[in-house]
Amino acid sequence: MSTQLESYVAGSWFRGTDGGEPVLDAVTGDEVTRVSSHGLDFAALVAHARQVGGPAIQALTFHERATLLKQLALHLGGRKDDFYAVSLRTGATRRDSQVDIDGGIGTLFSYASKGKRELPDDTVHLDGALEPLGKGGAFVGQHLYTSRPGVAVQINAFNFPVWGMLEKLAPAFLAGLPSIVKPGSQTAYLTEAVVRQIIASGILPAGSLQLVCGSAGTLLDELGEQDAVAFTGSAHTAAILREHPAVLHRGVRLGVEADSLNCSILGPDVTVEDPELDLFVKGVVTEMTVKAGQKCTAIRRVIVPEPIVDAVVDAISARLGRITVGDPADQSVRMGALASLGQRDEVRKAIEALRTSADIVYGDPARVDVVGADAERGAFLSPVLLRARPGAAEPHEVEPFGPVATVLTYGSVHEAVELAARGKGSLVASLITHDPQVAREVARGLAPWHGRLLILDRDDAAESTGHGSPLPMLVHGGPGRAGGGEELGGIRAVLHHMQRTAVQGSPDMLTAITGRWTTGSRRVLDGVHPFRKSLAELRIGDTIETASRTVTLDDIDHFAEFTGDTFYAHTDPEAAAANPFFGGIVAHGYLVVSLAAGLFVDPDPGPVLANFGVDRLRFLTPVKAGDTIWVSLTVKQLTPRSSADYGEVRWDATVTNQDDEQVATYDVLTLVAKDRR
């Protein structure tokens, strides 16, 4: 490892010019490297992102960006062992490293998949349905998302040097934004190792990713109205950032994930014999000891029913007693060191503050037995469990960012919810109960105060990902004290980086802008059945208008007998006549759709390979015996698949009767060969 970390700026590696500050091995106390951003040209950093990175990413479609994220995930996954070796020096065990490194790579995979499945093969994403703005259909509105010509800056905490970077990078990249990463200095050497691999791979376009090791300097001074900052760290630093002129006066969007006094509540229905008690105890101990409790989602407050508090304290203490602390390279060790000696000092101060209104029932903050290392040179600390005295305030105000939790008791479900709410907003809470009514009452009470809730019992425990694991598809963030920000949550995080705009115009203009056929815009009838065209030959707006067919009573009777759908509206004239919606026998909706397919399908082999779905099906006007129907089928959206010799075609289908009334509308989804077969 280099004697001094380097930043990656405008396509080159840069070393601070002042020698830097030492960064120590969390386990041995030896110097690992030095870190400094002194002399870094922050104006050039931001300009390179805007002028090189942004245009290069935005020249790609969502699907092309997703493909690169998958390639990057595969590349980094092949080098995990190298990252694990570096991660040991941060105090992380193998399990801790998997949470950080594998978790980050898994997030890349998740966004690569979601980008392909949930976003179009385009650079514009539509939001919601078309809005008619005039009676004749000539003036319509559509909300859409486009990429901003800005920069996504991430200022990360020290505890997740890999996941913290990749979970922000993936959605920003999909959204078309270049990223500037500023990691926490204590563990920045692991972030730098990963960034070096990313840059060396050449997978991402130039300017997509830059790195600042050391102080953020004047970085925020260079930002403006199209830029965003995602901050993970202390509430104190977040408050400083909120007062920065770039945020106050220049419109820089700031997302914050700050302090969080997460809780776990044991339901009042749980007894000492129930499996839920063991699940609760395991969850608390896991969250206290994974990453040595240095997780923004770790359990800080353990809220239990008063009648069984002694049993719970004993069970947690017994399980903590089996946790070995020491050198994470030793396979017998279950909890490594904190990230730095300074961090250990901070946690000890927090424990002393908690002792104002709580008593230590397990552990000694001043002493710990350590395996394979020096307890004082390394940043080691014993897990510490406290029990709050009645009326304690400190557990709801002090966050010990380490292997520390405080037990509090409650007498009613209402009181448990009130205790949880005293944290003033948290990232996550868990409730362990097997009673659905308890779950409903507590969940409704906790939801306004939390970004995520885990309801755990014997039924879902085997598949549960645990209290403290943010998932790419679920939102990560929380109100109030937790910062008010929101990350992840699947495509929500991508759209958060983009600009939503309401566009008004004619249907033809909306089709041109969005790349998707808009109801009311021009249809192309060229005499060639669209099913005879390959994906390469199809164009948005290509249409077939079919011949008509008269629906008979025999058709309705046969469909009822053949399918077994003998609902009275199709089979009982007297009952159907009394129905206020029908006034007599009507055709099955699915009979109408089946007859429509018979009208528009070209039966011969050709480019169309399969029908894989129907979306947005609505039956608008009942069809009675003697009614005549016809179909208009129009190419609505074309989506090539880069990994196959076919793509997806979305067709707008409208079934109309003899009175020009719409009978049914829906989207038909097909797979079509890219070339003629």
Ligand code: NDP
Given for the second form:
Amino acid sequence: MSTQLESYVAGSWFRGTDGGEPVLDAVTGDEVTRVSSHGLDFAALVAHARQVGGPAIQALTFHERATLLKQLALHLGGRKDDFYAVSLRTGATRRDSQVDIDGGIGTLFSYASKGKRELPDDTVHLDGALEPLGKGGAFVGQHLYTSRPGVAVQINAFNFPVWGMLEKLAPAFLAGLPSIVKPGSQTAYLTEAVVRQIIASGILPAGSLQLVCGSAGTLLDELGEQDAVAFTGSAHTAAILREHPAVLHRGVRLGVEADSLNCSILGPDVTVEDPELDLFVKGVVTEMTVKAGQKCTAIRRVIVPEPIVDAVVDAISARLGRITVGDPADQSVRMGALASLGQRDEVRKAIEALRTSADIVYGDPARVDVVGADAERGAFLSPVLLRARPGAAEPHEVEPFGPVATVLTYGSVHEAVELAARGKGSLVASLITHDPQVAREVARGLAPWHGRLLILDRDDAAESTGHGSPLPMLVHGGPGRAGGGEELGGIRAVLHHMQRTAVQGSPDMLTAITGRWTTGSRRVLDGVHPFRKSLAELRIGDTIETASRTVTLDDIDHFAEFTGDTFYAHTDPEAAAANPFFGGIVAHGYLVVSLAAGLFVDPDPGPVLANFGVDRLRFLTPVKAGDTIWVSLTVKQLTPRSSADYGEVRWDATVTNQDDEQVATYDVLTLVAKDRR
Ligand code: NDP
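Can I have the other form now, the form predicted in complex with this ligand, not the form predicted on its own?
So here's everything in the complex, that chain up top.
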């Protein structure tokens, strides 16, 4: 580790010019390195992101960006052991480091995969369906997302130096935004180690990732209307950022993850014999001790039915008694140190505040037995469990950012929800119940106050990812006190970084703008069946208009008998006549779709390899015996796959009857070879 951390600015490593502040090892108290951003050119930092990083990322499609994220995940995954070694100095055990390091890399993988599966191979993403705006179909509207010519500034807390960076970087990168990462100074050396690997790999385009080690200085002064700040940390700092002129007057978008007094509620149905009691106790102890409780999602309030509280306190205390505290490098240690001596002081102060209305029932904030380290030089603290006295206020107000939780009791389910809500908005709550009625009542009461809910019982416990783990595919963030921000949640987080615009115009204009065929726009009939064209030859709008076919009663009878679908509307004239929609025998919808395929398919071997699905199928007008139908099939979207010699073609299929009424509309999904075969 270098004697002073460096920032990565405009393609070079920069060392603060004032010698920096010391950063101490959480376990030994020795100096690890020094940190400073003094003298850093914040204007150059932001200009480089805007002028070099943004254009380079935005020249890539979503799929190309996703491919790079996957390469990055593989690259970092191969260097995990180096990161684990550095992580020990933050006080993290192996399990803690997995949450941070593997969790961060897993988030990259997840965004790589979602980017490929849920976003187009394009730089524009459509939002929702086409909106017809005029009677004749000549004027339509479409919402679409585009990348902003801005910068994503990511200010992270000290507790997740790797995950905190990667969970913000991945969606911003997919969205086309360059990132400027500012880690919490206390553990910035681990972030710096990972950034060095990312830069050295050369995987991300120049300017897509820059790093500020040390104070954020005048960074926010450089930001404007196309930029965003994603902040994780204390409510105090969040308040400073909210009042910054860039946010107040220049339209900088600020997302905040701040304090959160998360709770876990034991359902009133659970008895001491039920497996749910053990699940509840394990959950509380895990959340108190993983990362020594320094997790924004950790359980701070343990909400229990009054009659069972003594048993719960005993069970949690017994389990806490098995937690060995000490040097995280020691295999027998279950809980390491807090990130710094300063953090330990803060947590001790918070415990004192909690004691105003709660009594300690387990642990001693002043002393702890420590394995393999010095209890005073390292930032060690015993897990501390408190039990609130009736009417206690502090447990709903004070966030002890360490291995500390307070037990509260409730009488009715309604009261349990009210207690949870006194946290004024949290990231996550758990409810441990095996009673669906309790789950329904409590979950509906908790949901408006939380970003995520875990309902845990014997049925989902074995597969549960636990209370404290934010998942890339689920939203992370909570209302009110938790900051009101929202991160992750799969592609939602990507779209938060992009601009949604409603575009109005003719279908042809929207086809040109979106790169996807828009209903009502020109169809190209060049006499060549599009099934004879390779992916390279197909163009948006290429169309086959088929011959027509008259549907007979024999066709309907045959289909009913052949498939076994003898639903009365296809087989019983009297009953079908009484049906308010049909008024007589009608063809099966699937018969219409099958006949349509018979009309549009070009049967000989060729570039079309497979039909892998149908989307958005709607039957609009019933088909009766004697009706004549025909199909138009138009290329709507082309998506080459980078790792295969074929790609996906989405076709617009419209089945029309002799009266020019639409009978069925749907998208046909096929795989087509890139080259003609
Ligand atoms: P801080 O709010 O002090 O710091 C968070 C980040 O903000 C750090 O990178 C910090 O940099 C930076 N920062 C501090 N002041 C400014 C400023 N004026 N302008 C721009 N950036 C600034 O939180 P900590 O990380 O120290 O954690 C302290 C508390 O935050 C915890 O005790 C806990 O209550 C809460 N927390 C909440 C989390 C959540 O997600 N809910 C997660 C982690 C912490 P530097 O480190 O250089 O000061």
